[in-house]
Each structure stands twice: as C-alpha cells, then as structure tokens.
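As a starting point, one isolated chain is supplied in structure tokens, in the form predicted on its own.
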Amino acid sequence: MQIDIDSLETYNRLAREGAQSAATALSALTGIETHVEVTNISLVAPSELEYEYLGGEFSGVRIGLDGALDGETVLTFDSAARETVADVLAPGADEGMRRSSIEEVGNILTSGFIDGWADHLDAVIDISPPTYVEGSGTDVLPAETTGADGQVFVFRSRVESASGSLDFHILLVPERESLVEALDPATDDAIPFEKLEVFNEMTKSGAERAAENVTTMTGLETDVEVNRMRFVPIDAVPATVGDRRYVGTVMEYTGKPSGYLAILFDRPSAEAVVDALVPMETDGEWGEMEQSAMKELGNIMTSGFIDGWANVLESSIDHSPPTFVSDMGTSIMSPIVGRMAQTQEHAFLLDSTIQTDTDGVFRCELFALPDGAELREVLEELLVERADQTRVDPDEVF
C-alpha cells in the first residue's frame, strides 16, 4: 500500500470541510454557533484509540459506509452535549424520543460529513441507517477498530461551541483496501504504508526508552499509554496540543530527520519529578535549580527518544541543549510552528503519553515535529527489516 502525501493533504481538507458542513448543520438545528476546532489524520493502534474514550460517557451514532469508500463513521456527543441537543429538539420528551433526536441529528451531520468525499471521488458512497451507540471506549468506537491487528488510519474532527455546551467528535475509519484505492498515488512520490507503521512503532519504542529513563532517574514507575502519528495542517498543531498548562523542555534535533521535540508535564507531575530529583522545598517556584533539574531530565529523555531512530535509520541525530518552558501548550508550540511553517504546510505530529498512577496521577506528553521533506526522505530509505533495532548504546551512534 502506497501513501501519497499530496493525497493525505487533500483528504485532510475534505475531512475539515465535512466537519464544517456538520457544524453548520448542527448550528442551524439548534441555534448554537459551532466551529471546527481540530481535524487530523491519525495512525494508531486500536487499543490506543480505545484508551482516549475511556473514562468519559458518550452517545451518538455509528453509520456504515459502502461504495467508493468502505468503513464506518462514528459521531459522538459527550453527556452535556447530548442533553443540550435533546433539550432543543425534544424538550420534555421521554427518553425514547430524546434518543431518537440524537439518531436523527447524527444521521444529518454524518451525511454532511460524507458528501464531500463522494463528490471528490466522483462516485457513490452509500450510508447505512444510523445505529445508536452509548458508553465509553469500545462501546462507541467503529467495529473496524475493535480487536483489529496492526494500526489503522483514523480521520477525526472535533467541533466545539464557544460555551463548550455543544461539542462533538467525528471519526471515520475506512477499511484498508478501500483506503488503498482512494489514496492511489498519482505520482511516484509515495510512501509505503508499512514504513509509516514502522516509524510509528519506532516512536513508541523511543517513548518507552524515555519512560525508562524517567523511572531510572526519579524512581517513579512509568509506562507509555498512548502513541500516535497525526497528519495535520502545520498551523493547527498548537490547537492539537491544546490550552492545558505545561512545564517541561523544548529541544531542536538535527540530522536526518531534523525537527523539534517538546517534553511537557502537567504541573503536579512536573513538581513530583523535580521533587524526586531535587529533594528540597520548592514552594511551587521554578528557580534556577529546579529548572536545571527539569532540563537535565529533558536531556536524558530526548536521548532515549531519538537514539533508537538514529540506529534504525543508520544516521546521526543530535539535539540542542534543552530550553525550559512553563506555559499553555498552544503558546509553547506556536514559535516552533512559526519556524516550520516557512517551509511546509502540513506536518506529521508524533504524540506519545507517559503516565502512571503511583502516588497520584503522573502524566507527561512528548510531541515530536520532524521536518516534512526530510521525513519523507528518511522513510524512502528506511529498511523495514531494521525496525526492531531501536535498542542502542548512544556511544555507537554519535
């Protein structure tokens, strides 16, 4: 299976336009203004997609696709949004009518989402009657992702209202063979799907090495909970990372490929890490000693993350000294995006989450942004048979 980057850009645009169509339809039905917050194409293992939906309660519809694009689309509302929609469309009605209103809205919005794909392919995409879904995790996800082997492409959009009372998610999971035909490369400038899978696995291995380094340095038991590769418009990267406040480090790495790596902790996790490294009263202040401890940890985690890349790719990758950051995710990523936007319109955002529940919830997110053109070159040269050679002695690489 070959993946044409230009096709990914086209399909990312189609997903966004489809989500905007759905947002407009929902605004017309409810009178509440909504906008598309995030649209991206993700390459994930099904178990990691399930993880994102655990802990919350969702309801919506699942609709099968057949024809020019086979697969399933799921549109889900969180509990607050479900009640908002039902209150507008079925005020005072019994639960059965309220559920029917969700099915009707889901059907209308999904149709708007899919129409653009059919127009682009100049072919028919039939949609099945909506099936009502409710729950979390696998309860609301497309059947294509449940128990599937390997990794799957997921086209996803998040639509939000200004008040936060009417948010919803759209997931499109096409069947692989159908996607092969839809993304049939028009040029020779294409990347084998298997190489994208390998690079995603390399990223997960790197995150696992980084997690091991955290454990070695701090004694905090950690594990990689989520790992995914997302293809997004470069200017949408800050919104993808979000407005949560983080403390951590940012580093530029050079070689093949070059790019940036942000290692970001939520504040309680950052304080726990610093306390483990510098056992003294910090009073929540990030003085020179605390910042130095955070930068040293970022340095060690970065080495763990990218050394495996260098070994598999048989290249040399170095990184700059870490810069300490403490701000909202959007503010941290915006300067990086500003520099990268000069040479590329879309980006592969590599996103891993390290987490543990020991002594309270510990959470750290790694966001890697490799240079697009260099990543394409690297993937062209990547030898799939070296995919498992991510364990490396740094002295052997640099």
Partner chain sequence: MARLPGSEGDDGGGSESRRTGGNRGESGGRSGRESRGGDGSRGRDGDRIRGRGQNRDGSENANGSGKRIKVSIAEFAVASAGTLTTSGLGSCLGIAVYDPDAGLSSLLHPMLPSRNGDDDRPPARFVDSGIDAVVDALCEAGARESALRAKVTGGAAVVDFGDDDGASIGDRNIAAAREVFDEYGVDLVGEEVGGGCGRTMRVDAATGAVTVERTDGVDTML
Given for the second form:
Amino acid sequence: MQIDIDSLETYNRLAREGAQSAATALSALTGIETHVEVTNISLVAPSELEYEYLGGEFSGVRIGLDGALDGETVLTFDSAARETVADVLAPGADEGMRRSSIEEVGNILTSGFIDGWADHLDAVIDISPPTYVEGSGTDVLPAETTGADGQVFVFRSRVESASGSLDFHILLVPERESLVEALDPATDDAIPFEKLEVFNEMTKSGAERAAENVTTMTGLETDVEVNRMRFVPIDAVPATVGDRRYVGTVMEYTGKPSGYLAILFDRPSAEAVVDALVPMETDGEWGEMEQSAMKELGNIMTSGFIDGWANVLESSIDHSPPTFVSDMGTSIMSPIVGRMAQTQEHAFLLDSTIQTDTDGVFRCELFALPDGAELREVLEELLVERADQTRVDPDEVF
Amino acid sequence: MARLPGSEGDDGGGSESRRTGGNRGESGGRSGRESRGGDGSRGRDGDRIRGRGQNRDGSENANGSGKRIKVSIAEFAVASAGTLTTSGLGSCLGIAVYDPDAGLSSLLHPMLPSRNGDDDRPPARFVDSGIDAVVDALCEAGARESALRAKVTGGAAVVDFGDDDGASIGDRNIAAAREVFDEYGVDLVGEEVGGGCGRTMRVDAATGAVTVERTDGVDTML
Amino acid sequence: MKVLIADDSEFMRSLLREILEEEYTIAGEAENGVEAIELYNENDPDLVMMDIVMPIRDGIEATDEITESDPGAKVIMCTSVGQEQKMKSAIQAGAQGYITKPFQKPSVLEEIENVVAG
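Next up, can you give the form predicted together with the partner chain of this protein, since the form predicted on its own came first?
The complete assembly is shown below, putting the previous chain first.
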C-alpha cells in the first residue's frame, strides 16, 4: 500500500475547500461571518481520535459515505455554536425543534463538504441519512472508527467565527482501502503507508521517552496522551498550534532529518515543572536559574525525542542548545515557519501531548517540524524491521 | 428554513469583507489583472473571496460596527465597518492600510519580506506582494491610492535564533514594509514593532484606528 | 581528585556540583567547549564531566582536542544525547565514559569510579 505525498496536498486542498463551502453555507444561514482556521490531514491511532473531542460538549451529525469514498464524516458544533444556530433557526422553539435545526444544518453543511470530493474523483459519493450526535470524546465518534486496527488518516477542519459563537469541526475518516485507491499511488516516489505508520510510532516512542525524562527529573507522573503526524499547509502551522500562551523551549536540529522542535508547556505546568527542579521564588517570575532549568529540561526531552530517529536510521542528529520562549503559540511558531516557508509549501507536523492522567494539571506539547524533503528521504531509507531499535545503552557501546 | 440575519448581537450585520490567499493549489484561478509585483491576489482556490464588492445581505447594517473579521497568517481582509483582527503576531507583521476619507481599511498578516517575483507563491504570505494585493483591493473597493495611510506592528524576535545571518526575519519584515510604503508614497503613520513579544492587532475598519496588545501586557494605540 | 564540569546549563552545572563536591574538588566550570579546553589547560583536572550539546564548540570537539594534547586525560560524556553514533564519536574523541541525562547520583559516582579505575 503506497501513499503519494504530493496527492496529500491535493486532498488537503479538497478538505479545505469543502470546509470553506460549509463555512460559507453556515454564514449564509446565520448571517455570521465564519472562517476556516485550520485544515489538515492527521495520521493517528484510532484510539486517539477521541482527544479531538474532549474537554467540551459537542453536538452535530454523523453521516456514512459510500461509493467513490467509503468512510464517515462527523460535523460538530461546540456548545456556544449550538446555541447560536438553534437561536437563529428555531428561536424560542422547544428542545426537539432546536435539535432538529442542528441536524438539518449539519446535513446541509456536510453535503457541501462532500460535494467537492465527489467532483474531484468524478464519481458519486452516497451519503447516509444523518445521525444526531451529542457529547464529548467517543460519544460523537463512530464505534467502527475508534475500534479500527492500525492508524487512520483523518481530514480535519476547524471553522471559527471571530466572536467564538459559531465554531465547528468537520472530520472525515475515510476507510483505508478506499482512501488508498483514491490517493492514486501511480508515481515513483510514493511512500509505503507502513513506513508512515512506523515513523509515527517511532515518534510516539520518542515522546514517551521525553515524558519519562520529565518524570525522572521532576517526579511528576506523565503519560503521552496524543501522538499524531499531521500534514499541514505551511502557513497554517501556527494556527494549528494555536493562540494559547505557552512557556518552553525551541530547538533546531540538523542531520537527517533536520528541522525544529518546540516543547511548549501551558503556564501552570511550566511553573510546576520548574518548581520541581528549582524552587521558584516568586510566582511566574522567570529568572535566569528558572530559565536555565527549563532549557535543560528541553534539552533532555529533545534528546529523548530525536535519539530514536537517529538510532533506527543509524545516523546522528545534532540539536542546538535550547532557546527559552514564553509567548502565544502562534507567535512562537511564526519565525520557525517563516524559515521553513522559504523552501516548502506543506509541512509534516509531529505533535505529541504529554500530560498527567490524574488531575490534568500537567500538560506539555511537543511540536516537531522536520524538513519536508529530508523527511521523504528518511522514509525512503527507513528499514521497518529496525523500527524498535530506538534505544541504545551506552554501557553496550563503551 | 427561516433566516434571521443579524440576530446575533456581536456578529450581526454585514459589511464588506474579503479574504484571499490562505491556501493555494497547483492551479490558482488567478485574475488576469496585473499590479506592481504581480497579482495572484484574488480568486485562488480554498479561501474564496466572500461578498466581494457588496454586503452579503445587501445592506450596510447600522450595527455592523460590532462585526469582527479574523485574519490568519498569509491572508488579508478589507472592510468598511467592524473590526479587523489578527493575533499571534510573532516575527510576522500586522499591516493596516486605510483610506480615512473613504472609510475603508485593510489588515494584512504576512510572514516573510519578499516574494522575489515567484508568482506561484501566495501573495499575502509576503510583505511586498501582500501590500500590492491590499492596495489593489482597497482601490477596487473605492479607496484612493493617494489617500492611503499605513500602520505596522509585529516583527518581533520571539525565538532568539542566535545564528541568523544578520537581521532576524522580524527585522527584515519591518524593513521591507518601510521600503514598499516608501515606494508607494504611502505615509507610515504608526509603528509598534520589534522587541521580543507576540502581539494581537485590531483595526477599526471605519477609521483605521489600531490597537496593539503585547503579550507583556503593554497596549498601544496607533 | 579534581573534576572539571563543562555544561552550558547553569542548572545542570549546579546539579553536578552538588553531587560531586562531597567527594571531589571542583576544578572549574565551563559553559562551552572552548572554555572547557582553556580550563583544562589552566587547572589540570583529573577528570572532566563533559556535556555534548554546547554553544561555540561542542563536547565531542573539546574532548578530541583535550585528549589530543593530553593522551592521559579522563573524560566522561555527561549528556542528554542517547544516539549510538554519538557514543561512537565520543569513543573516537577519546572519552572513557558516558552518562545519559537525566541521571541519578549513584550512577554518576559509579561511572566516575569505573573510569578512574581505568
């Protein structure tokens, strides 16, 4: 099973256009301006899909696709958007009517989203009647999807309004065989799907190593909650990371592949981590020793993250000393993306979330941006059978 | 299905807005019109121009002043009412070009200084081609080029890459903006640039008044 | 015994200092590879705890230069990097030991004993 990476660009564009037509339709229905914030293609383990839908109450529709593209599409409004849509379309109506309005809007938007795909494939995609969904996590995801074996490609768009009153997500999860047929691997430089999967798993094991290192250094229990590889238009990388405030470090790495790694903690987590390393004298004050501790943590996490790539590939990857950052996610990513946008139009964004599963206080995100052309080379050279050789004990070498 | 335009207080009402350049495909449906530095500013795939030249609901709504239009990286928007907004400005620039007489403003969020004549690349990603596109769009919407003024923010070094050859991306973006406006003869009437902090920018479309919020808590009116 | 610490992180230097100063004399702290070489030549330590990722010159280059001019030098790499190729380059540069961060105090002291015992 081969994947042509160039065709991912085409499909990302289709997903974006689909989301745009859904956004336009919703604006026409409600009179509220909406904007496609992010569109990307993720490669994730199905069990991790639910994290797209945690931390909020969502409602919307789920529809089955059949024909040129088999799979499922879920369109969900967050709770503010649900109120907005229902207030505009069914003002003062009872709950049943409000729900019906959500269903109908979801149906209209989803059709708009799918039309472009059918046009591109020059074939028919049949749409099942919508199923109303409500809740969070797996409540809004189809059981077949979350139970599937292997990793899945997920096309995802986030649409927002400036006031935050009309935000929605569209997720398209095509069945693997169906997508591979549609992706048309009739080119020489196609990459075996298995290698993408394996690389993604290597990245996850790197993130796990980074998480273990945090635990060793701070005593805070940690776990990798989400790990995914996302294919994103380069301009959209900062928006994918988001506007939240972060504290952390940025490293540049060189070798094969070269690229950037940003390790970003939300502010309370950053303070908790550094407090465990060096007692902070005042709240939120980042003195030299605190910054130094954060940088050293970044340094050690970076090694944990990229050493596995180097060991599997039997190469070496150097990284720069860490740079301390404290700002909005988008602001932190913009100079990195600015450097990369000089040579590439799309990027593979490797994104892992480390958090504590107990109280949810600790949260850290790793965003790795490998150079696109070098990553392709790496994937070509990657020996799948070496994929578990991520760790090397120095005692065996010395 | 009943439609009740403008029932949402904060967002209700319509005014002109357009947005281009967010995403590109191998074949952008570019208009044939040439402006300095090439166009490619409109009609590309993905982000279609919305409500170009007229209001979506056909009326200039009195409460349109509450409307907010978000602009992402490598995009711009033009509006006559409401607030144009962009956030997460790091090394990128937030550029407001406006015609106070016509009551038209634009907000552009470019990431790099120069498109270097490569017309396949999205214009709004670059300071030079982005400003060209914005000036075109403003004039098409009824602004006079000679009346245009500009305000610039952003261009920070949020991540300190010690080994950048000479100036940071942010510094080069700022220099490019000054140069392009100088060539146009457009007065750069306000700047809040450089430093090491991210910024959020808001432009009042009717007047061109700009508010800049920095992540270190310092707010500036331009 | 005199130990030189070379690490660009102030935080890591203070951590190593705490571990080492109970049993050893600290023969200086370097923030980069160039300083490490200079301090080695000035203070003639018995052992160097050498980070790899450092500005100006990295720890492998510094080790290479130190063992070149003093073949009897004892260097333990003390680094976050866990890449096999890097470990091999460290051996080539003349390092006798390798500790990966994050480390525990006993493993540091044990590795020092091993290296000093030869």
